[in-house]
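One chain is shown next in structure tokens, namely the form predicted on its own.
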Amino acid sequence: MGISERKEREKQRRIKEIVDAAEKVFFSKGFKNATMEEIAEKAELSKGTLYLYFSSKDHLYGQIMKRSCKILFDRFEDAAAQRKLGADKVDAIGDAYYLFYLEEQDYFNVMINFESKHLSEEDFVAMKTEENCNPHAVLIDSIITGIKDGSIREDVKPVETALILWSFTTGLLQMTSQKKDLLEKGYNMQIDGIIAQACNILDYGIRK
């Protein structure tokens, strides 16, 4: 391995360590309350050295957003690969999203709290072009597959439908999380039952 390769390897190792440190700080304190000083301390670096790699909290937040998307992308791909028909792939993706919500609360919250101002233009472009960071693409492809194999209606528009399914499910997960006590104790509803009913409604809306 040449000198340039070793330098690049060391750079990538340092970047990973910084993002790992930033992740811990963001998860424990939230984006708003986290500071670059705390991230530098967690990474065992000087603040000046930290700024050599990342120009702002926004830049670092974008890196963690990319991690969230990659984890969700992998879950979506694995789920879709287990089914043959497109409509069944969409169902499996919905189940995978719910499990992501249950098992990866910190990453889920990163995605939910994400706003464009939290992401540098450089990272935004990278996320748009990196296929392995785009879980929406898996959902869109599954809808297209369903239209072709006849399990999803022909009048369904893949991109718009993927956005609707994503928005509906995300909003439902947020609502049931925030209103859990009221729903369970006040209305005697079970969260899993609400999610299952919602999935049935969505499924009915797209299947042929």
Second form
There are 2 protein chains.
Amino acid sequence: MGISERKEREKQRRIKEIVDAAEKVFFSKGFKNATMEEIAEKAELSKGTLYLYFSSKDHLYGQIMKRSCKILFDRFEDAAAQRKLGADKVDAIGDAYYLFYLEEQDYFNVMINFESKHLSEEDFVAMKTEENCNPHAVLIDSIITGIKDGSIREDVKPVETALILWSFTTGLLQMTSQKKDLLEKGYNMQIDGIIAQACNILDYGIRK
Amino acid sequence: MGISERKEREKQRRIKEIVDAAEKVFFSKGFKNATMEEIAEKAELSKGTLYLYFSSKDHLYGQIMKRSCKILFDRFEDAAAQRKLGADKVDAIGDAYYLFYLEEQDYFNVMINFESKHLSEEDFVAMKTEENCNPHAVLIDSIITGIKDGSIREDVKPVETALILWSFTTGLLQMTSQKKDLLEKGYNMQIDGIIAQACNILDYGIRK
DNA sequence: CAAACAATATGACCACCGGTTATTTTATTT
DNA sequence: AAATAAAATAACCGGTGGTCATATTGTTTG
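Coords for the form predicted together with the DNA, given the form predicted on its own:
What follows is the entire complex, opening with the chain shown before.
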């Protein structure tokens, strides 16, 4: 009965083809200007077929978000694994986020652009557990490590602090990507310098 | 020749009527689900007339952004004026931002939701100077004050740091507003506590 | 006052797009 | 080979941002 397995494989392949096509279009056009028609074209399918696999444009966009999340998560894990001290792990995660922003701008933009409108919060949580991909968790672990090894203030709460660091950094990178030109050309500021200053402030803020 | 002035007044009044109507619709429906037709209805005009005053839905949304900015700016100025020490001013501005988030959720959401798509960066900068409304500037001044009066580390750069604090706080509030339910109901965390922890980290980060 | 003119406002109209569905094509089973 | 199931299609629909020819209102001038 290898037939149903083959069917399943083909289905997964088709799904991947569609998501690949969607990714290209979303990357080049942005969410709003991307059309289902163009995605279908690029996938060499008709528009109606897309809806056999994904219930909406938003849902399809969510798949790209999934990929972004996975890539970032892997980078976070790598970064944290290469350091011993908790505080250093946290720093490394921050650096990894910045590198992600520099090297994976398209995925980064999807993450930033992604609003809860596109996917329900439940789907989103389910996605993270299903894919075992929760960047936030890596951060929590590193902070706990840091408190234990004495590199991080013991009066900060790990979960809260992870959330804070995560949202701080996201906010910073979001602003940076939106105002990059203005900052560099208009105000003659270096993004690198801003990031370094920010990391410094956070270091002062959480290290013992 | 009071006639042209009257015309001008009437034009400004009409503009205000339209923006008021747009505000109501945007607040209740969100940007995407708001329709120009409904805005026109609420303003007791036809849709075509809206385009005599505003070139697009995005531009109209930008007007609400303008208002949000003004309200926040005023709160920032008030907050900073009530403190003497620079570091305290910075704290007060942070608190003001949090209060803005709590008390002006609609305007807050517009600020958060507002993407560069809606308005070109040039228009945006022009808007701020024209309306003399630059929340960022208040923050810079407070940091400079703080460095002078010795309440803030003298090795931080004011402009960069202002940008950083601004984007940090925006990121935090954005995350908070998006995941409020999940945090409070799912993880049993208090938003207040998260904010307090965040302020504490930033205090450690910039105070001398 | 009326005719000419300018301004403001209207609503019918267009193009586009996300999503649906009846129909056709392809693959599988009997 | 006929029957059945699965997959894909293309025509279609409703809604929306934006436009434009036309109409309405207000102002100026002879």
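Residue numbers count along the first chain shown, from 1. This is a predicted model, so every value here is computed, not measured. Rigid core here is just the name for the largest C-alpha set that superposes within 1.5 Å across the two forms.
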{"property": "CA of S177, rigid core aligned, shift of 2 Å or more between the two forms", "result": "yes"}
{"property": "Cα displacement of Q12 between the two forms reaching 2 Å, rigid core superposed", "result": "no"}
